[in-house]
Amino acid sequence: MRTAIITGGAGFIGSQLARRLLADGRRVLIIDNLSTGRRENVAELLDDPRADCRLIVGRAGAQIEAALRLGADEVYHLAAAVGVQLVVDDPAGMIRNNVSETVSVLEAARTAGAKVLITSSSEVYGKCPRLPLQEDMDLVYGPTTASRWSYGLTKAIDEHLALDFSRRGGPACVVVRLFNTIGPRQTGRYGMVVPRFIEQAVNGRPLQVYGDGKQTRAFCDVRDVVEALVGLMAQPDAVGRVFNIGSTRQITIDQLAAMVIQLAGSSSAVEHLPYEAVYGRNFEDPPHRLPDTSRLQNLIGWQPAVTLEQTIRELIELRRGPMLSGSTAEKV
């Protein structure tokens, strides 16, 4: 039986990776430390007698070596710090993190000669003004004052360490740069837009639109993202490339707040508040991300096969189902 490792796999992305490879008849080894990942987003599969799955806590640098030596063959590193409040508030363990992870991992995977593939991000475009982005250009970034950048740099950094490994010997790598992926269990807390945006929604509040609201994004069902990086890591034309993976539909966040009211049927309105009563001074933010993903679906055939409206209505009922049900629990 093949075996994966997913770190961060107790995370939204990382436990439906999970559910995929199961379904395929895999065996399955989650790493998770559970500082953002969360263990009943993978409770079903534990408990199922059926999957061959596995949760190991801890982190993924401390555990790494040991889950290679169960006899995995591929290692999905998915583990990083998540979200932009969490990058405002420690940048400096965000750093630590992001890049210390990632060494052991390769190093890790070179001597057990395992097949990596690490999940970068947008955020490594920094504030790129060409349109759509492509995975050659340069990256731009700006000051070291403003700690949003410094995550782009950890994934940047990331991205050398993997391409360099594969060059030299091994492990072979495979890197995506992921685009404002959504679906269920993905949290609000860290300040992702959508999940915040749909609790509002959904009790009546102001939906809370940081900016101006002109800013505009791309989102990917997580489902599909997960289809890309399965294809992706069967794929040995893929190896010592990167990736980017997402939508190619730009949205406005004002023109999403009014998709997530009007699919909620609610009455909240929209308020606007500055980035500076959010995150504080020297924040920035990139006026616009917009993957160029022919890449991708050159190789693969790829291509998004679920709308935003789909999952905006499928995550607008499994928020509200917790509601009707009495239950507190998080869904979306």
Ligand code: UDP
Second form
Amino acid sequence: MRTAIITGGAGFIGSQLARRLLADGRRVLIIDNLSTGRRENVAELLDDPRADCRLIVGRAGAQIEAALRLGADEVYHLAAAVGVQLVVDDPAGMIRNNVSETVSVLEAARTAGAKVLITSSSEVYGKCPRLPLQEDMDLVYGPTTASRWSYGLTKAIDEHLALDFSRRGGPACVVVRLFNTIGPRQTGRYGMVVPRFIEQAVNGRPLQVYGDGKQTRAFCDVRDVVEALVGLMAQPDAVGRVFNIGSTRQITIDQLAAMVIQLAGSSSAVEHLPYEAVYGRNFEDPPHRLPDTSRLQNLIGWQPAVTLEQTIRELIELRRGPMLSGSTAEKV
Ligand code: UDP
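Can you return the structure of this protein in the form predicted in complex with the named molecule rather than the form predicted on its own?
The next block holds the full complex; its first chain is the one shown before.
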């Protein structure tokens, strides 16, 4: 049976990828240190007697060799520090984590002869002024006194490592830059805007928009993202190349707040908070972020299938699910 390793497989993207690969009849080994990933995200997969899924708890770098010895031929390396908040709180820890873990994964995969997909990030573009963002553009960062840029820099180093390993002796690597991704099991604890807005709207609290709300993002459903990951891993011509993965539908954060309020039927207000009040001084937020996905489309014919409204509607329902049954139970 073909076996895939997913580092960071208990996170919200990794757990969706695990579901997708298991549905394909694959064996899946998840490595996760459960720092931001959660066992609950994959509990139903681990408990399913028809799914061959195993969770190895620990850091990717420490566990990868043993996991590869179990016979894996593909490694999806998703493990990394997550969210702007975590990056601002502990840049040094994040830098060590992101870079050293990737080196260990690449070295172990080279020895084992496994193929690797490295998940980089749209943060790599920093504050590139030209849109849409295209894979071969020059990268533009702010000063080192603004800690946010450290994340994109570590991901750029990861990309250099993967491309260099891939060119010289292996493993064969595919690099993807993930743009804003949303879906079930994403937590708002580390800053992600959509789960935070949904939580606020469902609870009738004000939706907190940072800055003037005119900044734009494009949000892609995690199910679409996972299709792109699997499609690229299966495509030999993707090796040694970098691909954007994301939605091309731009929306301002003010519009997003209004959409969440409307779809939730909520009476929440919207309040604007200065970045400084949330992330401290010297914080810079890229005003716009939009991928050019033509490289991905041309190679594997990928297009997102799920609309933003559909994802948000589903997330609101999921969030309300237990609350509704809870209130019914109380009434009974
Ligand atoms: N944001 C916001 N309210 C929140 C969380 C985030 O207005 O509660 C803004 C944030 O400043 C950014 C956008 O929403 O402009 C997307 O933020 P997120 O952290 O989800 O992703 P990223 O900054 O990585 O694009």
